[in-house]
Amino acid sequence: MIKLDANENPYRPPADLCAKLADFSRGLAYNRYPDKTYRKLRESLALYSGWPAEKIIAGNGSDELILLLLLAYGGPDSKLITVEPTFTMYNHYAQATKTALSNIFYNKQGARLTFPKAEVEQAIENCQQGIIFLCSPNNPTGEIRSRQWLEDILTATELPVVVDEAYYEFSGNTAKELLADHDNLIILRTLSKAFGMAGLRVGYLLAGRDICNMLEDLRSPYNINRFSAGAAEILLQAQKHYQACWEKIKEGREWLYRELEAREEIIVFPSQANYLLWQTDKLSEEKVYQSLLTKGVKVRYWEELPLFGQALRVSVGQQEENQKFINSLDEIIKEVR
């Protein structure tokens, strides 16, 4: 099965990195708790991100950090403002913390999506207490937020604004430069995607000192296991290797986009992440999904994606995987014609 459904990095670490991880694993004291401050990990993240270690929170994936933020800023008297469709865990944790949902929808016309800036601004203006989540590049649509617009929003409100940059490395676009001047900005990132650590669960958050101090009070003291924390430190030292992977993934994304766009049965949306959202014209997305499975290709299928209805998303794989996906899709289209 070729797995193109979860936005994972398809490239495994090279042999020398695997050897370092193996050596680290053999010498690890699994019977001991990790350093609950995660000082070395935060210093590695600081070196990579260019943001001070004392203003970084590491989490068990970015999912844990989303929960911490909603524990801090959500609750029965608060609102979560976000734009649909987006990462489902925002709403999941909002419901778990009894935070009211203020979901706004993209404007959609064919293969064109427009971000509803005016509606978001109005929702923020009307919100007295809550938190704003903006995913950039957005999952699953793949487009980014304008830095100037973000700066305007940060200036116009005192509400915390979370910019989820889980796919930052595939776009090169970040709001990090706004952190120094805006105490209400929080940037969320993860090592699951770009650094291929989806199975080890390490995320991190960049923010001001006050926000980090508050989240430290909520964070479980040993929220990341010793192996994952140490593995992250090792992999963060291999940026040259991973940057080459990111370039191949971006090249694969553009190749996949051109291939999908060239097929009249497909409606595909531009993306700056490592995936493409697409729909089928005169074909059932569910049947296409099931047919791809029988051919050994797994993509993401939504029975009811907000605004879209049935929809599909393909992660960018290695080139032979991308080619297998396209070949299989062509076989399905030919069978239907």
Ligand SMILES: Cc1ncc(COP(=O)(O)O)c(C=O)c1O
Second form
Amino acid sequence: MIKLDANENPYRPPADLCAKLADFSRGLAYNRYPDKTYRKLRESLALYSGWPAEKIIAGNGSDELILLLLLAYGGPDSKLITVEPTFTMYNHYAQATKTALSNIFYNKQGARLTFPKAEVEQAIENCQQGIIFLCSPNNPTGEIRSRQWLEDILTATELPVVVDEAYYEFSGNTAKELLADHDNLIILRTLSKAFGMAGLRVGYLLAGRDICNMLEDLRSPYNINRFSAGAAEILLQAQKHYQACWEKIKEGREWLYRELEAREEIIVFPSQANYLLWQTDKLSEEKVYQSLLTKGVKVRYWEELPLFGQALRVSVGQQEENQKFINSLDEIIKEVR
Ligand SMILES: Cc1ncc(COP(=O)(O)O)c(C=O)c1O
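So the form predicted alone is up there; where is the form predicted together with the named molecule?
The complete assembly is shown below, putting the previous chain first.
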């Protein structure tokens, strides 16, 4: 099965890095609890991100950090302000913490999507207590929020504003420079995507001291296991290797976009991440999804994506995988013509 459904990095670490991981794992004190401050991991993340280690919190995947943020800032008297469709875990943990949802949606006309800036600004102005989650690039739509607009929002409110940059390395665009002047900004990132560590679960966030202290109080002391913390330190040293992967993934994304756009049966949305959202014209998305599965290609399918209805998302794979996906799609299009 070619797996293009979860926005993972299609590249495994090269042999020399795997050997380093194996050496590290052999010497590990599995019987001992990890360092609960995971100082070395935070230092590695500080070196990579350019933000001080004492203002970084790591989580068991960034999913865990989303939960901590909603535990800290959500609840029955609070509101989650976000724009649908976006990453589902924001709503999921908002519901778990009884946080009210803002119900703001993108505007969609054919293949043109616009972000409802004015509605978001209004919702923020009307909100006394809550948290704002903006995903940039947004999963699943793929576009980014401009730094200028984020700065305007951060200046206009004291509510915490999370900019989820899970796919930052594929866009090169970050709000990190705004951290120094805005105590209410939280940059959420992960090693799952760019560093191919989805199976090891390490996410992190960059924020001011007060927010970090608040989250530190909520975090389970041993939330990052010894192996994952050490593996992250090793993989973060191999930035050159991963940068080359990001370039290949970005080329793959542009290639896939051109291929999909060239097919009249497909509507595809431009993306700055490692995936593309698409719909079909005259064909059923569900049938295309099922037919792709029978041909050994798994993409993400939604029966009811907010605003879109049926929709599909393909992650960028290695070029042979991208080619196989397009060939399979062409066979399906031919079959129904
Ligand atoms: C936008 C976004 N944020 C956060 C995550 C969670 O990533 P992880 O828990 O693997 O760090 C994902 C995963 O798909 C995502 O798409």
